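Shown next as structure tokens: one chain only, the form predicted alone.
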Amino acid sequence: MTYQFEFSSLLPYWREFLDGVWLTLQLSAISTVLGFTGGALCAIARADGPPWLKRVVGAYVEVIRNTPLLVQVFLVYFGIAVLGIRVDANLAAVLALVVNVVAYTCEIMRAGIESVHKAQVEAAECLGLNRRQTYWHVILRPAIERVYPALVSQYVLLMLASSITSQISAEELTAVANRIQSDTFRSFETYIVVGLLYLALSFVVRWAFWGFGMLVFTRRRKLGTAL
């Protein structure tokens, strides 16, 4: 039996594919910003917080990193419903992705923070920098630069993992593909197209992060050299 590819039946759905791509990028962008912020705060808590806070954050990180994302998505989505709060599936998807990526970002950032030599912190204190200034100029910024490639990889994985939110009817790319293949009965062709779209998105997201990194870290090095 010879399979006959027929991609032409998917052409009428090109707008729906683009809508799925756009929502995937939106979910990823919002989750990345919130996840990085929350992860950085958790990393600071684990590295320099009181013992009780370190234990709480550590327990949260271990629970999230050792349970499937799909289960976390279901817990967030149905947990909110149990509390009597009605939320859009897309909002629940963002919350679930943020809960997940904060834990991974925390560990990546903690590694970056711990890589900063204590002598640099002591030098900052000798120069009269307060705790906030020391953390921002001496600890966090160099730490972010050191772990930036790992963060980029994590956020690209986040973008790909957003496909799991199709299970709660978030209308991202995979959910759109599921609906299209049920309409056209061309499952193989549909998921080939979706796979290529995700591949393209991965390159676009990596390129965007690369450009952002070059802009921020190159300028920082130039400023440091000038000083």
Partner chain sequence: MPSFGLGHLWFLLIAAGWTIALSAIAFLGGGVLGFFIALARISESRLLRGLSGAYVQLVQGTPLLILLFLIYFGLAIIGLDQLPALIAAGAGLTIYSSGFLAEIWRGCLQSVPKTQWEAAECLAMTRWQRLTRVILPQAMRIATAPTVGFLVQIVKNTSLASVVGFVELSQAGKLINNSTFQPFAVFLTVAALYFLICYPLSAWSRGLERRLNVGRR
The other form holds:
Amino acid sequence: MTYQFEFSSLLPYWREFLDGVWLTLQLSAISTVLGFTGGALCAIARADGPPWLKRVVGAYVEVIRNTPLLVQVFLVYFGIAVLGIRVDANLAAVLALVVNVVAYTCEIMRAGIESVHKAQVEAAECLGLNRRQTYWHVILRPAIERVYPALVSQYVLLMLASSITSQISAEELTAVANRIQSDTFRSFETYIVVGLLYLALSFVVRWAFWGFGMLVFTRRRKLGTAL
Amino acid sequence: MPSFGLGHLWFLLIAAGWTIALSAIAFLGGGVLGFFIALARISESRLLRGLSGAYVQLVQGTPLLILLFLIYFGLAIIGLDQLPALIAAGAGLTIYSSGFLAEIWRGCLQSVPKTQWEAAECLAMTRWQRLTRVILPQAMRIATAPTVGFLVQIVKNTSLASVVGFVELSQAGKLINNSTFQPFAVFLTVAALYFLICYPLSAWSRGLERRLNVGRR
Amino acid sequence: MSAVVKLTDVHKSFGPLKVLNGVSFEVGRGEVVAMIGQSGSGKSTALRCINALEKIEQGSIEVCGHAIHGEKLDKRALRLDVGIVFQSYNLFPHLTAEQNIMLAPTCVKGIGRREARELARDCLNRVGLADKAGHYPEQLSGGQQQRVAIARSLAMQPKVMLFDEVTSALDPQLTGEVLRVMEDLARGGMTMILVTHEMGFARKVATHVIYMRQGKVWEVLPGHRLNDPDTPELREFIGSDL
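Having displayed the form predicted alone, please output the structure of the form predicted in complex with its partner chain.
Below is the entire complex, every chain and molecule, led by the chain shown above.
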């Protein structure tokens, strides 16, 4: 084998790599926040909504979980275009990612909500808490705490999966890589660098979630239970 | 401009066949590789545990898309760029699924109570006998549901094989859309075909899980 | 003066199973009423009906002026007047003892956090757990958890307190510390209805003991006369316990 690795020709592109990292982080952060909010609401609707709403949310979750993100991204991007609306690729990317991650969050949160014992709800009712207060203080908070590790894994996967939006040329890290490798003809090296950047990102994101969890879930912090 | 018709649908159906074929390759290859990595993860050797752990971290911490690019260009570097796209796609998806299956199966192996290992040890069984006669049969029961569930992930992720030039269902859809520009008709059909493949697997996995929970009660 | 709690001919079934079959009794202000009987005799169900946790099919229940059986029952208002303590404590696992107690006063009554904290300290003091304010439920023994649950109920300053087999999950030593707290409450003039298996406690503290059997009030007698019942069934029940 005579291949000569040559990373130095990538050096001039360091700014572009960083821009890609930054946009990947932004895409993931926005999708995570919106996805979590939407997913939690869907989970509540599915646990406690009127029958028709339960069915609608259930069908939505099944459809999303049983079709590829890539196809969802294509549908959103090309679909919006054919409707005659001009949308920035980054916005279409966020939209598709949110639609996707809401379904996964809903499924995880549902498991968390189901794990909260009925007696807890009864106790809250007997203390005079209304439905909203009961939901927030007695159901959602412990449910989130319980499924937090599963949520974190899901959101790390989301960050990695955001690479798929490069296929509609959202300007995130993978799209940047695609451009740089066609400029430099150093494809293998480019993707090694980008692979390592993603690896680093996944550690950073995990670590950030861990820190956030320690901050928010005081019980876990105090009792030293692993998150 | 041609409109989305029966000929296109036929093209999509054939592509769906390739999606299934690629999924099967990824599952079989990833299963064999993942099994040994799972064993390495619970091995008594620190070195094996460390190496297999790093492998899992690496696979789970990089996007599949990047993995596929690396394999595609890596094969080209060692002069294998004439290989069919199926090989590159199959190799990438095999590595991907091995990393995830190994972790799923490690969890199942470790969920068998430690006392089972001890009990088997006290019957003078070798480590291999303990594993194959006592632990594996129990772990496999727990592992079926999540494994079938992961099959769905594999099927969905074969959609990324298009980046190494493999024409499976998603790529076929994209090609048709390029010529017809009827994204709703095309991609909704594509999505429906994926759903037809994935949903039975999801339902099966849920059924297995439910049965397991009932059996444990 | 009218009764604080009044049940009149209450009927309740779970499917084909008739659990309450025409139950009537009254509890006056400051009284402590102990309900005893075999499991399945309907005593816990009667208690849950009083707090509108179960719907009744026939008859009427009045609690502090609230008609439980009525269509227009304001459950929130009812629960401001009635406190309940469960066998399984049902503390909120993600909140400390103090936060468990503060939750309802801040949420429901809109009391400020500082005031609620003082209230919580006060209630913890009354159940002898002033030093456990910052502890989470899983760090407390069963008896301590149950005392926190009592304090949580007390903090809402209810007019009536219901106790549903609150010591059944505890070993004898821990049972003692919970019963002492309840005895203090009784002596302080709290109106209490308790479902219990602790005959000694019923004898010592209860104004009245209600013996439930086959979904009916079989016999009512003053606590101190528990050793000398009128019906052979209660005599046998007590005999089996002693």
